[in-house]
Structures are given as structure tokens and as C-alpha cells.
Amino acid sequence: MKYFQPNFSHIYVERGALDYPLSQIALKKFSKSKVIEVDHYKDIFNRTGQDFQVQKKSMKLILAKKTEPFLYPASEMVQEFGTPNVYYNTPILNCLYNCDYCFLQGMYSSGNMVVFVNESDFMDAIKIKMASLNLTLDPMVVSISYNTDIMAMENIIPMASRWIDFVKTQKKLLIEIRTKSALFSLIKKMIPHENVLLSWTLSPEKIAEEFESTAPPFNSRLKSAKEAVEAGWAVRLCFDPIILFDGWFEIYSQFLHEVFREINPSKVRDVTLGVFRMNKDFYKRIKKREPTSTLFYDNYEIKDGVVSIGKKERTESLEKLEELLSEYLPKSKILIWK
């Protein structure tokens, strides 16, 4: 790593994106970085011959203006919130972290990060979509961290706080901010709002160390989630993906005990459960690069375009964990990808 330049040593900026407030925040934050103007972010992000894993060791920042579409229907691989009105958007492409099981390494050829600075266009798209939906019974739900971890970027570009301010003006909108960060302190002074769901992905220490080494450790994430719960925020705990290995049940049993020893389960909005799964094309792309992670050398099945462990093993393991979780939470609060 000593031969690599620090993250964001170079910042590429689309000429049409330079004057946006988020661009100016980033450029001020990295005032010593080399700034390079470009015509279009794809000239850098989509060019051929890139090495995702090498670039993750020295990420570059790309500031750009996104064009339509600004909103997408939710993937079938995420929990559906019990409502038909579930969407996601992509204010940032790629993630500050680099977890072994992350689909982004198969989705993108570049390990660099793109921040779309025209945030008002994303927000306007949500308003337009809301106007076309019947929201009498169910709210519109938007995940704003689907292809990234916005909270992890909050000390670089304060997107999470700006989105929270936006959602406070929208009565029938719920936004989910999913994260592995330990940066709750950066929004701690904000007043909690019922239309904001903060979702922490938590994994046993063994899993965090082996497969999530670039993200904050388990204890740091747990502390942030606990602070959010105690501050009155709606908090979801995501035990996803569950990684199966010899002795997994004992490890996860102890893990859940630790989590709910620190966090009062009655104050948690809900939890999610799911095993390792990935779009088959992304999986094949990663596998072709001969990854070092053991996750890509297991026996999986492919069904409906999704790579995952076999249905029997998947069902049995998730049922065991559901029973464990039911000691802490009613089953109505346990959302499972099966």
C-alpha cells in the first residue's frame, strides 16, 4: 500500500458539474488533490482495461451530473418493506468500503467513486413519482444507499444530512439509509424523523474481519446503531448476508446475544435476514478475475438469474436464525430473503 497514492488524490470533474454546491464541498475538502476537468464521467469510469481491486487501493473521485433516469424499481433481492412502492436511486456509484461479497465489484469495471452533484434532480424525480402513485395506504420507499454507503461519505460530502432535510418536507415518503459506517455522530445533532430509516449491516466479528476488512469493525458499528436507537431514530438491523461455515450457528448465536445485550430489541424497527446471493452475471464477472475470497469457491445454485446457496440449506439456516431472533423480537419484525 505504501506505493499507492491516498484516496482521492485526483478528482475528475465534469465541466458542467463544477459549480454545484456538492462539487465545491468536495474540492474544498481535498484542496491539495489534482483536479482534472472532463467532458463526461463515463470517459473515466467506463474506460476499458481497468482493474477494480487495484483501483480500490487508491480510489479517485469523479464529480458528475446524472441524467435520467433518477429512480429505479427495487431489486427482487432486497426486502420489500411490505409495500409495492419501493424504489432506489444512485446518488453515488461505488462504495468507500470493499467487502468481499459486494456485488459492486461485478457491476462496475472501475473501483473509483462517482458522486452525482445534481441532488435536486434526484429529489424532484421522487416528487414526480409520488404524484403518480396511490399513497393512501402505503408510503413511497426509496433506498438511497443501494449502490454505495452514503453515511460512510458523510465527513467527505454530507449527502445523508441533506437527504434527511429533504424527506422532512415529504409526508408520504420513507428513505432508507443503509450503512456499515460508525459515523452516526455526524448526524447526531439532527432531530430524528419518522420518515428516515437508518439501517446498519452488522456481522459477527469473525465475518467482519475476514470479509468486511475495509469497513469499521463490528463493535464500532454496533455503537453507532445503539446511539441512533437511543436518540430516537427508526433503526433497522441487517444481518445480511449470513455467511455459512463450520460452527456458524454458535458464532451467530453469540453474536445476536451481544447485539441485543447492547440494543434494546423493543426499540428496533425490524431486522432483515438473508444469505449470500448475487446476480449471476456479476458473480461470473468477479469469478473470472480469480478472486482470493473463499466466498467465490463454494458450491452454489443458480435460479432465476441469482447465485446463492442451495434452497434446502438456505431454508434450514434461515429458519434456525429466525427462531433465535424470535427470542428477542416478534416474527412480524423479522424480514427474510428466502
Contents of the next structure:
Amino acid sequence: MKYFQPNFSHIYVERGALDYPLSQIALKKFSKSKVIEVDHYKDIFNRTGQDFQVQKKSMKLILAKKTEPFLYPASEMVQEFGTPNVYYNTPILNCLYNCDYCFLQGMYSSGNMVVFVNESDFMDAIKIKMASLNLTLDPMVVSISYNTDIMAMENIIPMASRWIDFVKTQKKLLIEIRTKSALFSLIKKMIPHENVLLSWTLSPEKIAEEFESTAPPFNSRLKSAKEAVEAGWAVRLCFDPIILFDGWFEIYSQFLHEVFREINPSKVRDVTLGVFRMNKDFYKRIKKREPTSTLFYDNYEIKDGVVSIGKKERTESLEKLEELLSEYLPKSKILIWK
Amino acid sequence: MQCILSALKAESDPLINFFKLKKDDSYSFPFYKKNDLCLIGIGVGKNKIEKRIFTFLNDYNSRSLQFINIGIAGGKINNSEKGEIYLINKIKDENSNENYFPDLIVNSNLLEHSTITVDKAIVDGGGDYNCLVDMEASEIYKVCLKRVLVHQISFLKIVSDYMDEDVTSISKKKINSLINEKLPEIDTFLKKYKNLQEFKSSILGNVDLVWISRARSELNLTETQYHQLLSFSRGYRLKNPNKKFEDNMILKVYSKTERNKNFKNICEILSA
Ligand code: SF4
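Return the form predicted together with the partner chain of this protein as a structure block, the form predicted on its own having already been given.
What follows is the whole complex; the chain from before opens it.
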């Protein structure tokens, strides 16, 4: 890696974003980085002719101020599981990690990361939305780690903890922080809050090594999730995407056994299951760039704009896993993207 | 292939000598080459850049091509040093006010600066200019970007003056010496930059492509089938780095039905 600049060797800052506290935290953290002023984050993030994967070799940080919209209705790809009032927001664009199956490489032309530093605008938008919704039965759910892994950035820009503090001031708001990080230690001192759902994506070691090589290894993630469960946080375990290959069921059986040997299943809020799937346009865009992950050369089916494993194989595999999981948890706690 | 773009003969000469490039007279403009490195003389200012680069690209178009603009630029006494070489991280076109941002992936250890591309040389000390001043960078960026990706274009500028000399009046000897002084840095940069090329190497090797092309013509594949075959072949190559594409997979076929059957069979073998 010596041929490449370290990640965040350069920080591009929108003129209007410089004075925000989050910008100052980032600039202090990377005091040796070269700071380059930009008029608008899109001047750098949306440039034509970028190569996502090359840029991932040396990611740059872009500090910017987001304008509306600050909140989006959840896409079909997010597991809503019948819950109403589900939204997501984008405090960060792109991820510190680079999983082979990640849709971000098809969504963004850039491998660099944008951090929107006007966090209070995001929070105000949620308050406004909450005021317009009927939240007597169900809370408003916001996924704040949808286009990123916000927790993975916590030791760089502590946004997750600031969001947790915000949730504590709102009665009818639940946030989901989905992560593959091993950084629970950074929020360990906070008092757990029932309206903060920490979701860890866990995969068997073989899968993590092959397709999630830039994320922390399985054991570190498991350790973090276990600590969170034991500290009393609401924890969701995401077994998603399930990757099917020769011998997958044995590997996943052993993996689930390992997971629930460490984590008491009765203390887990729920688990999610889903196979590899991706918006067809993102998939096509990635495929055009000749990706080097074998994942993109398997046989898939396109249905309703989503690329995934054929329905029959998908359902059969997920049902098998559901059965296996039901040895540990009641079926009502197993949420499946079918 | 790496392609150096330089404006003045006085900038090119030290580079040609150092890298032992040979003139190729088949071009109507200065063009020098040795193995994987070449140099195009693009002239001063923006005018001839597009034509010369595109003429070159007609003959040398490869996925891993890199363009490196090397030349002198004006600096300011308070923010740059005469004789110093800078890697450019931002280019502003004075005319259009557009900003361009080269990718900075390679760990070059060079100092960095931004540059503003002007149409007329600045000789009055530079007034409000806070960056370097040059006459080609924005046009080079725009032109090259039509054919290659951002990370395949880099800019190295050596400060020749403090915006008090017209580029055409700076002595050849002075320019030669400015470039000569920085040849080791330029050489190191080019070597490091070359490492980025491996990310554009194709999954399929030449032998694989020959097999695919044989399958395409002998089976008379449709365009869609051909693209499917390419995709399956890439997957096969990734999963089986050392396996051959067997010749006997391609059968002699006499009808579309037979063709389709053989094609399906090939796809099954490749995706197994
Ligand atoms: S952790 Fe999630 S968001 Fe990050 S690269 Fe992996 S799949 Fe994408």
C-alpha cells in the first residue's frame, strides 16, 4: 500500500462547511492532511470520469453542508417488515469499508466519502416530520447508517454518539445504526437507550474474508455485538447478505452456532435474513466496470428492478436458514427479505 | 503507456534525453517514444492540445494510459519556491471559472499546489493570484478526460518565475536547468504512478480473448450472447486463474438451434 496516499490524505471542504463543529473535529483529527477548498461538494464527488475502486485505494474526505431533502422514505431494499413510518437519512455518503456486494459502488461514481456537517438540519427535519405523523402506536424509525457505516467512522467523527444523544430527547423516534464495525467500545460509556437499535451485520469468517475484507473480521464484530447486548442495548443481528456457494449450509450452521454460543439469543431484539440483492441499475453500472469479485458473475434473476438469486433457490435457502435459526429464536423474531 | 505532455521544446529536451526517447517522424507534431513512455509536444497555450492528443490516441488507446503534464509555471514569492516541483491538486480555468480536481492517489511525496490556467502570460507580479499560474493545465484536463479517467491525468509544475517573466522570454538554458534539476523527482513520480495501471488490467488475458473471439465467430453468436459469454468467461477466469478455456467446448454447429444449445452448454461449464 506504500504506493498510495493514506486514506483522508486530502480533505476537501466546502466553503460554507468549515466552521461547523464536525468539520473542526475532522480537521483536527487529520491535522496533517492537505485541505482543499471547494465551492460545492459535488464539484469533487460528482466529477465525471472517476473510478470508484481506484479511489477506494486512497479515500478522500469531503466536508459539506447538505441541503434538503434531509429525510427519505425507506427503499424496498431496506427491511421494513411491516413497520410504518420508516425513513432513512444520509449524514454520510459512502463507507469506510468496501464490501464486494455493496450497492454504494453502483450508486456513487466516487469512492470518496462525504460527511455532511450540518447535523442539526438533519435532526430538525426529523422533528418536523414527526410532528406531521400519527405516532400514537408506532414510533418513527430512521436508519441513519443506510448509505454508509456511521459507527465505523466513530473514532474519526463521532456522529453515532451524537445521534444517540439526540434520540434521547425524542420520545417517538427510533434510530437504527447498522454496522460492521468493532467500535462499540467508543459508545460503551453511554447509557443504553431502548430507541436506539444497534444492528450488526455478521457473516461467516470465510465470507467476511472473501467479500468483506476491508471490514473488521467476524470475531471482532461478534465481540462488539456481544458487548452491546450485555450492556443492555437493543441489538439486531443481520445475517444479510447470505451468500450461497457449495457447502454454504454447513458453513452457516456452524456460524450461527458460534454466534449464539457467544450471544444469548433471548437478549437479541431480532435477526434479519436476506440473500444478495441489488437494484438493477446499480448492478449494471458495477458490471460495466468489470468488477473483480466473483459475486458479479453468478447467475441472477432480475425481478421488479432487483437483481437477486432466483426466487426458488432463494426461498428454499432462506427457509432452511429460518428453520435453523428457529432453534435459537422464535420465528416472530426472524425477519426475512424474501 | 505513460504519455508526458509538455508545452515548450526547452521543457521536453531534458525529458527526452533523460528517458532516451526517440523521435517518431510519422506525426506532424513533436512526438517521442521509448517502450512504455512517450512525449507529446503540445505547444504553448490551449490551441493545439486537443488535436495532438486525439491524433496520438488514434494510435495508442489503452485502458491504462496515463497522461502527465510536466512544465514550468509562474509562482508567488510568498507561497512557492523558484525551482520547486509541485503536484497540482486543483486547476481553475480563468476564462470559464471552472474548477478541476485531479485525483491524488499516488503517494508521491511531492509538494502540492493549485494552479490557475490563463490565456495570456502574467508578467506584472501576479497581483491577486494565490496559486501557480500556467497556460495549459485546464485544457489538458478537459481534453484528456474525454478519453481517460480522472486518476489517469496528473500535473507536475516547476516554478520558473514569480510571474514577472513571459514564458516565451525565459531562456532555454534556464528552463532546461529547471527541469534537469527535478528529473529524479519526475522519474520517481512516474514509477509510482505506473502502479495505478495494474488496477486497469483486464481480467481476461490475450489467450482467453482469442478463445472468446473464436467462439464468437465459429458459433456466429448474437451480440447479446457474445456479451453473456464475456461475462461468464470473466467469472470463470476469476474462479479458475490457471485453467484453460478448452478448445473442445466450441463445437461445429449447422443451425441456430445447435448454436444455442452449444452456447448454453458453454455457459453452464463456465459458470459451474
Ligand atoms: S459496511 Fe455496508 S455500507 Fe459499508 S461497504 Fe460494507 S455493505 Fe457497504
